[in-house]
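So this first bit is one chain, no partners, the form predicted alone, shown in structure tokens.
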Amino acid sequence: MAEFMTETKQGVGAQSTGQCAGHPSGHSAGAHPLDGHEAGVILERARTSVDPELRSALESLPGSMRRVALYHFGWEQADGSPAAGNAGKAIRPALVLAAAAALGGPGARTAAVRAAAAVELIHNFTLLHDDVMDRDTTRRHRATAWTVFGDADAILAGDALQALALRLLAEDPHPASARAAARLADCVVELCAGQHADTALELCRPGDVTLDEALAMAEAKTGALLGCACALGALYAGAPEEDVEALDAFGREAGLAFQLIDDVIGIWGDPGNTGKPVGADLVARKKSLPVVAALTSGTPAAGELAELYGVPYEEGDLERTVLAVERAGGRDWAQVQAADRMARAMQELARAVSDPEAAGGLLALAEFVTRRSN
């Protein structure tokens, strides 16, 4: 694992606390590189693991929501006709098997497929809301599942992922199911608190927005179910409470980084490699992680993205908007957060995992999330 920085760097903005006007209240040592070819093998070998669950699942839903679920996996087009599309990259299930693996062995993590297929039922649950809530029309390179069938079908899909995922783990004989589902059940009213916070944000005016605000509200939308996934293989482990929490804490915190990248990718992304829009929060006036930093900046820049958001996007806006987040620092500030936030990930995976080859997976995925560029 490459050495991360473990400072964040000063003077980008005010990290104090406070709410807007009408909004509720360096790597493990031992520890090896890993390519992000080793990375690529462990979610592939997830994603073959974890398809035939999800396929079943899928298979056992009614025929209207069977058709929206399986359109959204990328295993259908629109028509019912099959399709070889692109169902995600796997990283939640795989962070699950890979945590079970770590802690129990390979006994273990075969043990623990259905728990990472409940995990990536719930993933693609809170997808199947947020691209309704977001109204975003492009995922994984083709129209978004709401455009094609509506709204009121996108929602009940993801209603009925979300049950899928509880009934696998309360059919699974495992002794650690009903400890799982109970903690996976938790993770789901955290997900929708932290999209509660987020539509709640967006009310903000500019500038009534705080990096713990949008920290706290980040931890809670992704860092919370990849840690929920750790936590999962822990259990599935057999490891003690410590080591569960400790994995749970090392995933919130990757998870951290991995939004801190993906929000900079959404702005300065490659649209081909993505498979959405560049910029599409810009426009959407969305406050991210590096334009709340930017706009809590100080900067002059700052003062123009904030003048910039104060108002409904005009075309010919974007260019603006996007040298205004990097002039006031919010790409820098985003970049150098997410290498902090990774060095206290390898902390507390080394907590739980002393031995590096045992952590091999678990390193890779995490180095995976913040070198992506898709």
Given for the second form:
2 protein chains.
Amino acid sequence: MAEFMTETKQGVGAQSTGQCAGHPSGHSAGAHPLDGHEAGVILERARTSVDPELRSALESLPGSMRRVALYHFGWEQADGSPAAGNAGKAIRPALVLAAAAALGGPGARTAAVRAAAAVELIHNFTLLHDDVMDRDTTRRHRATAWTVFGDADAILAGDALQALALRLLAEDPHPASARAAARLADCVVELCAGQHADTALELCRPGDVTLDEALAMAEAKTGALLGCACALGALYAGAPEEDVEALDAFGREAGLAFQLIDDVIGIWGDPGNTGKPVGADLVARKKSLPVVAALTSGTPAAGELAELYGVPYEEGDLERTVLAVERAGGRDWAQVQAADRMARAMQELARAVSDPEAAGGLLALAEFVTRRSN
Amino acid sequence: MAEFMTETKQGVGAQSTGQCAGHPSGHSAGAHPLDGHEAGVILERARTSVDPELRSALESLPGSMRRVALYHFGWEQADGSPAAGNAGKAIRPALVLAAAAALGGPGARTAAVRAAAAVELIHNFTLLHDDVMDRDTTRRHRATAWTVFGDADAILAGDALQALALRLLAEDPHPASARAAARLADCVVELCAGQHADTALELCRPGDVTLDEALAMAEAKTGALLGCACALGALYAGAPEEDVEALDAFGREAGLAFQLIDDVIGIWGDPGNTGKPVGADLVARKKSLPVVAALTSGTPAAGELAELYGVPYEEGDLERTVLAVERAGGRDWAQVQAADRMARAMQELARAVSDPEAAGGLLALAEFVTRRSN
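Right, and the form predicted in complex with a further copy of the same chain of this protein, after the form predicted alone?
Whole complex next, starting from this chain.
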């Protein structure tokens, strides 16, 4: 993984130099020697800022849904006893706060805490529902809510989290709150479309999925909310429309880079670090981005991969499948794409935030999400 | 049914005279000779006002969810061809508009159209999800969305409708829109709690459900949104807080009366008018309000009913079950309760709207929903 990450970083640097030539203030990874520690501090601070708001939102729920929500957030066991808590990495709220700080300083960051909590509630509403639809049984190393409480309660808890998110913004007297709510609601529609597309792609025959379709799906399912998080931060900083859009684009591109690297980790990554068993996507015949790139590569290995994907997984097939994706160029393509997306993200960021110092938090987070196994 | 409705009406009149003595302007049914025609006109006008807003909201959805939503609203067939349309009676949007008009005149009614559409979107989001959870296969005389498009797409379409509803309000420049959005989001949480309680009650043993629990469930599941609809109309009329609360209480009480009568219709009503086969609730061993009243009556017939409800329905049991509910007083209780709830609704209405002329629309709708088989 270290090798891959170095490659990505080099790729980003190379692209930045080329494509960001017109932006002397363009933020290349080289200009900011960021390590996981910096992002870790930012994420920790975001959790500290947002958790009280999230807790109080969840505590306001009626009993049945409160139980499901607190379990899903990792704050309670299934029996209602307190849990150590593993509510995820808080990347989305951290992006809201970092974007607000980048464009409006510490005051804007403080003002945006409620919006950051709203984004995290939306993220978790979609996780609850996606797990029901996908019949996924594990999330953050724990049994998914529907396996513990049943489909109905997991669906209802998700519905309630969406309502809580939009209520937080409706009750927020900040002048940007209505625009933020409209944007977040729009994003929900896009997330739903992404989830639909994901399900639909999985039902297609391997040869029938184009790379554009797979990328559009990933943008809707993953990029949209990361972009929306950044845009909400910009709105709470009182940024002009074009900067709001640039921040949205920054988050979307970083989100796509994140998804590409997530898919690579799913095939070649380190399960000790990610909690995701290597090869699980291939075993489930998931049409992840490297796989679709491989399938549509027109290489001999593409044919072999299509053949493997045309039938259910058989014991011992994994190594052959991994090799086919690799020989068909799926890994290389994903790495170059991820680097390219990160370069575009940097361009968008430079467009809105000309002071590299101010952009530091967003940069650290973008680097972090595309370097998660470190 | 005609006999029962006469009873209800008399009950309402009697209660009004007694309890509304302090309100000379109290609206008894007798003071306003309303017939189904008047309500029909109001509902028709509401449909005409709200449909363009609803249509344009649904048309803004991405393809997959648009299809499910247009089908669910009865505007398209499953294959995407246009349908004559049966999007329900528009009672909730009509309540928003009538409440706005009652407290703020025609200008407020016009301003509240978007809020009325938002309420109708929320109602339909809950129907889509409830049908998935309850495995109901028929809605408005058509196959439910999940039976046609699958669980995942029905869940996603519901999620998107909630987002559309709250987006409509977030984008509405009206000064009441944020308070309306917060109130509607709160109502969603209550609706979810109501649906959870409904499912939980159905899993209880017949003897373990109290009447208070069953009434609380009905208030959350049905009363809450009718109350919220009236409250939103009041907010859009710029009404003071106490009138908003009185309108909410009016809608809740009328909603409970509606549910009580719906349950009575489910046992003794006319399937030709309601589309609901008589006795279906009993066959499914549903713990509707008259049934819970019967089960908790302490009469000998209660024991017989508990025995029947303790085992799955057997061919030929229906008549015995109907008689047991009736002999245990379930029907009488429901009718008296419905009349009582209507009387309370009238009191609340009189508290906020002192001019009977202005209250006419709300009165007509309240009468209509408790007299639906006419």
